[in-house]
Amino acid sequence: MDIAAIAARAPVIPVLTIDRVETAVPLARALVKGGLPVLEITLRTETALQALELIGREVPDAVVGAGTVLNARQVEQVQKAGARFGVSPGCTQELAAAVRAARLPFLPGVQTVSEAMRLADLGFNLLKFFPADTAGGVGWLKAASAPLAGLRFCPTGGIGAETAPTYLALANVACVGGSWVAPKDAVAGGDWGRVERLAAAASNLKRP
């Protein structure tokens, strides 16, 4: 499955920072049950790789990937842990070469038109727009739609339930990334019913 097919699975990709590995599987199950099967586990905690591996093994309906992938060493690590895709906040030439060599479906991050053009030259046609809310948001995506007509985006950063529909209404937006579907207090308290309800609402958001 390539990155476009992965992004097409649901309108929202939950961006998950997992501090306690014991929450990983029930969190993933609640999100998948709610209709969000594509999960991004950020490499921001010591438990991230273990959580990714557990979800991949215990939640077969999840398409689990790694976020905040910054270098070639991490590409190797996340593949060993079972990641089915990777996401980065930006992208260097070295990172682009590493994911190409690894054949890892990848969502590289951009903030400018020039960055998007460089990645398009390397064959990346679906890009993460980050941090969306502070880098121009919907206005940037609208303005970029004509000059970057061949590209689509997954805006991430500062997006919530209230603003996601506006992003998803744009023709050049494939999906959005966000953490609102897994609130910290719900995860800490094991309120998986609440997570499932938030996921269900997000999964029903419309795309063009």
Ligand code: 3PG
Second form
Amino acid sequence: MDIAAIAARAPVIPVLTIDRVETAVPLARALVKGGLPVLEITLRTETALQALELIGREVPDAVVGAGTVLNARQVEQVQKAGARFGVSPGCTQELAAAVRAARLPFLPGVQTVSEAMRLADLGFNLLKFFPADTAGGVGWLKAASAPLAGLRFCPTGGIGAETAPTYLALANVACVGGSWVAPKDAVAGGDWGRVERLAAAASNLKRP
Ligand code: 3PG
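Mind sharing the form predicted in complex with this ligand? What's above is the form predicted alone.
Entire complex below, previous chain first.
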């Protein structure tokens, strides 16, 4: 699956920062059951790679990828752990070359028009817009839609259940990313029913 096909699977990609590896599988199961099969595990905790591997093995209906991939070494690590795709908050030439060489479906991050143009030149046409909320939000995406007509975005950062529909209504938005479907207290308390309900509401959000 290329990154566009992965993004087409659901309107929302849960961004998951997993502190306790025991929560990885039940969390993934609840999200998939709620209708969100595409999961981004951020490389921000010591257990991230183990969580990624476990979900890949135990939750076959999940399409699990790695987030916060910053360099070539991490591209190698996440592929070894079974990541089906990668996401980065920004991008470097080294990282772009590494994901290409590894043939890893990839969602590189941008915050400006020039960054988007550079990645488009390298052949990336689906980009993470990060941090969406503080970098201009819906207004930026609307303004960018004509000059960057060939590009689509996955805005992430500061998006919640209330603002997601406004982003998803834009023609240049493929999907949105966010952590709101897996609140820290629900995960810590093992409240998988709540996670599933949040996922179900998010999976019903409409795209144009
Ligand atoms: C990310 O890494 O993409 C963001 O930290 C997720 O942003 P959110 O927690 O504001 O949804």
